[in-house]
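Below you'll find only one chain, the form predicted alone, shown as structure tokens.
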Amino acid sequence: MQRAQIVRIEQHHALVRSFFLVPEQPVPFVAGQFVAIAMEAGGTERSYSIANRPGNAELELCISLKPDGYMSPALFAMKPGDTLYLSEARGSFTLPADGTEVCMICTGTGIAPFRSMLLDALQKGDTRKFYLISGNRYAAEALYHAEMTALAARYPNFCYLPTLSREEAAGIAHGYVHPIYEQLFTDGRDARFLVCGWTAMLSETRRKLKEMGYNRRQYFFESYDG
């Protein structure tokens, strides 16, 4: 692992912040991958998806505070100028290369790898159809909402579908993520489903996709609890 400095911190809401890190040496990565961080060399690691597209000097990690967790309380006590230790990029949760339309399903900070994928793919001119179904409880928790709305307005092959489970807000569906993809893919057409978020949501999505006739070559999962 190498040292990395926190150059700035942006607060999305009370429990979620983006930490912008500059490592001593560049960290090449594929959109969708994650890095592990530690407070000290050889210390306990925790993994977080990279939220920005490849090619930037900074790495953005979008992290939720888990009060009883090991890493996030320590991170939330840090400030710009502080340093930590950073791994190489890891993981295979990346965009399929076969050109099939992609449905991304997430909750909370599970949007982070999808933001990286979408920024990279859309700016490179990838013309396949992309759907992003982002579930949260309250409107204030809808991460990158304005940015995703703007991307959907700019790119006709990208459809942004946010939903809230515990309140109603203008322009956002009310309910859970599951009815949205069930309705979108009721015809059972070929697609690739990328799913990232709370463990309970992943389990339910796996069950429903199987019931819809999709198989393990068509869906891919990345989990977290935070």
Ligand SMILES: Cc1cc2nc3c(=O)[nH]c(=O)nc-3n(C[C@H](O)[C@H](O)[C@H](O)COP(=O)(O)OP(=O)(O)OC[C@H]3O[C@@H](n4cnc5c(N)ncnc54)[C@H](O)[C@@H]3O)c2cc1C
Second form
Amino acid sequence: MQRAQIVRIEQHHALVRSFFLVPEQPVPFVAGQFVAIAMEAGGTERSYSIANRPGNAELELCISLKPDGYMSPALFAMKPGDTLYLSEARGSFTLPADGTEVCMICTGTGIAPFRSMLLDALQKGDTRKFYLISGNRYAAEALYHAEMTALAARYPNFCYLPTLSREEAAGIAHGYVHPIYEQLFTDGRDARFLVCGWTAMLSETRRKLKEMGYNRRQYFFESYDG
Ligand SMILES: Cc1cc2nc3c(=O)[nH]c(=O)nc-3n(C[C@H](O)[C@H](O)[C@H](O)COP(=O)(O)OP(=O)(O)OC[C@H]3O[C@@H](n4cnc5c(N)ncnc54)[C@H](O)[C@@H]3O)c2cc1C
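Same protein, different condition: the form predicted alone was shown, now please give the form predicted in complex with the named molecule.
What follows is the entire complex, opening with the chain shown before.
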């Protein structure tokens, strides 16, 4: 692990903040990977997806506060200028190399690796079809909503599909993420499903994708419960 400085903190809403870190040595990563952080060398670690695209000196981590937790309350008490410890980039939850269309499904901060993948792929001119189905409870909690809306307006091969489970809002679907991909893929065509977030949503999505006839070569999961 190496030392990294928090250079900036941006609040998305009361329970989610982006922490911008500059490590002493650059951390090369592939979009979709995560880093582990610790408060001191050799201390307890927690993993966080890298939310920005590769090629920046800064790493952005988009973190939700678990008030009874260990790491997230400690992080939410930190300020720009404070330092912590950071691992190398880890994990294999990255965009499949083939050109098959990709359906990304997430809730809450599960959007982080998808933001990195989309910014990277679209700006590099990747022309395959991308869907991002992003579920939140309330409109105020929809992370990167303006940015994803703008990205979808700019790239015809990217379709942004936000949904809110506890609030109705203009231009946003109402309900959970599941009916959206069920309706999009009723024809059972080949696709790669990338799913990120907490276990309950992941298990339900895996069950539904299996029912729809998809298999382990077509779906990939990043579980935030470890
Ligand atoms: C690959 C990966 C990537 C991740 N990326 C992100 C990300 O981008 N953003 C993000 O916000 N999170 C991410 N996570 C989750 C993150 O690693 C932490 O799990 C999360 O921040 C909670 O850590 P914590 O130390 O604050 O809470 P913890 O101490 O781990 O506790 C988590 C929750 O469990 C409850 N809890 C704790 N102990 C107990 C107990 N004994 N009994 C019952 N309940 C208990 C707490 O009340 C709390 O609500 C990722 C996880 C993985 C594995």
